[in-house]
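First comes one chain, alone, set out as structure tokens in the form predicted on its own.
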Amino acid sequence: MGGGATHVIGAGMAGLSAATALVEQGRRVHVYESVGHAGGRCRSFHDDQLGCVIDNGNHLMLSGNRSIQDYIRRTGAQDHLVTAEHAAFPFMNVTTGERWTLDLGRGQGMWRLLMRRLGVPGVTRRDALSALRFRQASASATVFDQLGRTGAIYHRLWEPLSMAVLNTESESAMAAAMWPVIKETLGVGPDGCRPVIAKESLSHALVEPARGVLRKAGTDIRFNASLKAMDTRGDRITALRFNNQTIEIGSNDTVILALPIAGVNALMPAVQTPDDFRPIVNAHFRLPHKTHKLTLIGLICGEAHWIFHRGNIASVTVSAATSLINEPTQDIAERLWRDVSAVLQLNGGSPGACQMGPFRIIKEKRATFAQTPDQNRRRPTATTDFHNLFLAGDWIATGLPATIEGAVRSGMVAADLCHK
């Protein structure tokens, strides 16, 4: 759209998506964002309790997540960043203590896949095969429909996979959102599904770098701008109205809303969108020792479903986590520490072995938009009215679910869209 500039409002992974895939083509770029940081869900901060840095909530990232591949590769962030050498993933069944790792091997191609003994008991190499149900799921079945009959390749791959992508429950959560994860991981092969962990912190391999690129480029982030209201002339935005400001929108601007549903809810009452959420809660334990390695478990049959190693801090997701959002935060941690001792195996891992230390739980009450059929259907497009705004967010209809992959996805459709 001409030589003019575009206005990102929202520096969260969409909105620094967009910005960096801007700057990147050359273009003029402003950004906007309501709170005193950048990163939205996916940051980090000091917690003087556990007296370190600490991420706000766990993101699961893999070699196959090539917008994510692209994204770091814009912002220089590779050196912030840990690809595991082949796709390995350690889980335990929490109950009865029997440990195995999902083993996917190295190399290209889904062929490789379906050769191996992917190591988790009761599983063979032809049950694999049972990803291709996800491609033949209707617009309407979950993942338990299509799924929940395949035996132990469900309760110890799909179910788990599936809550981890989808952040919802398995007897809800819709079947073919899958497929485009599958078939962009699984579907290249080994090399696609190996997992991409943050040295530090979150904030330090995915915002910080892209700060770097933004200021570099002339681009700042003007914080604590709350966009209030929006003017219009036919199908064009004129002016963005925020708290402490007025811009004006040249006739050759752009504007990207790169918000949570609730800020574009309020902006454009007309915009469908999802109107139903699910929870995630994510702790974090300071842990007598340290580990010099990055370590990420699956739990099953645990109140935890995945744990993040890293230094002397255990941090565990729990997603879908509707049964445990509104309990008392010690009584959260409590019941979490219970897995965390028994799968780091602290003290010998009897349950209660080792004294709960200083702990931190952060609960996301809306983390994403509940990915069931219906609320699938509600998901718009990046394209509105207004022929020169357009949307981000995990919660566009990008062809991915909400994850942090659809997010950084939905800031490159924007962007694409802006000079169009």
Ligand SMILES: Cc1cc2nc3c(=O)[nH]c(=O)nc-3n(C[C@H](O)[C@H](O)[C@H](O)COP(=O)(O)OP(=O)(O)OC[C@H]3O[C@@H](n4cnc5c(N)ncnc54)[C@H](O)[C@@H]3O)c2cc1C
Second form
Amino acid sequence: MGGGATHVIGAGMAGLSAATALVEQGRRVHVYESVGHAGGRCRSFHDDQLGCVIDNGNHLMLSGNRSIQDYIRRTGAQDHLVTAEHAAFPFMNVTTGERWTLDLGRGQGMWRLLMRRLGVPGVTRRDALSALRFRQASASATVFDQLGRTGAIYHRLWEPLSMAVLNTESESAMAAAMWPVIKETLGVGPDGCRPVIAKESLSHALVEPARGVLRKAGTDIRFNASLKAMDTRGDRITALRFNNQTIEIGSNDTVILALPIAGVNALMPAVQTPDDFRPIVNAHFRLPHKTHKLTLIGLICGEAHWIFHRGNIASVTVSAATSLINEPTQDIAERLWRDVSAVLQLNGGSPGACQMGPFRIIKEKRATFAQTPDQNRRRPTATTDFHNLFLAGDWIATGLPATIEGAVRSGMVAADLCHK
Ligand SMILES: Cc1cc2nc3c(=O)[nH]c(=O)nc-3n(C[C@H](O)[C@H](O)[C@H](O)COP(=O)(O)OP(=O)(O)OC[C@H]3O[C@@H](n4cnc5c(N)ncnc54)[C@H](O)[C@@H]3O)c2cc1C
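Moving on from the form predicted on its own, please list the structure of the form predicted together with this ligand.
Expanding to the full complex; the earlier chain stays at the top.
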């Protein structure tokens, strides 16, 4: 199909990944996006209440995420991200007040991890070998089935890690879905596990640089263009019908639908997709003081799961937040603020929470599909019944969980298929 143009629908991470990979290969690309901004579920905006730019949610990446690394390279975004020098993750048990740092050290090779004391109370070097249980898991085993009896390492590492990656409670989350992540991060050794965080904001790091590359290649994203229907003839897509225009698809052209699940359900009801979702709740609090360091802390036994502290904003993530999502925002803020106050010792170490200032609660009801064994079986591949139409998105069967790495890789897979 060489020589034609590719039409990418959806400017989330999957669409931006596909579009930037294609322009790098010298292909003509058109990008269409239904709303007025790019980034999809990975975006930033100015919040008047807090008086600064915030992300829709904290996004943590790891240095071993090779598709993200490739995306950062081709969009020239290196300076907009911070990669920690050490693979070190501070944690606190909010109930007992105990603190520790999961310290994986530095260097290459999984053996380095096995040689280290990981710094997690109650966890021995031998316990680290329980990572292999993810590889041995059957397609129907949950994280709890597979690792729930491994003791302290389950509560202090595998449960928080799998919740963060799979956005699904460990009693339902698919254990085998963790293995590709473990292999590409822990499997590389400490150097594959260093946290990667946007320096200023997600859009600044992951969206604007991609837009710059596209613009340079003569591709401007057409915003407020919502795909409503596709015309077909035989096994080809022949036209794309948007709310505001119709685009004819030439015989050498290809189309990539980089849409969320609901978008594909509306356009192609015959395609089987996951149909169960999990929410993520994020809370951003303005703090009385600024920090000069960007920090990340994991919480055990708290309402909050992770706190990112940047400038004078503390941002809290609660994954698989089914019990929180329908609560009033004021209640959510008060519950999460107690954890923030304790972890960041805002009351100077005295008991009780210090007074809460301005905040913003962001509820993402369909943050990802529920990454259970049943739902995972419903993920389609990137190819469709139409030879010039491909699918991308974090929910496509890439072998990776629904994360930025999964979305970016799916975009690269779809881009490659356009050449075959
Ligand atoms: C709060 C939150 C926290 C997260 N934390 C992390 C994290 O820490 N680490 C991590 O790796 N991942 C995290 N994720 C997951 C990550 O954000 C997603 O996996 C990724 O952004 C999905 O990208 P996507 O391109 O597949 O889909 P989307 O981002 O949903 O992009 C689809 C795009 O298509 C557009 N669109 C929809 N319908 C149409 C239409 N008809 N016509 C044209 N355009 C259309 C949408 O507006 C959107 O821009 C988090 C997600 C959330 C919500």
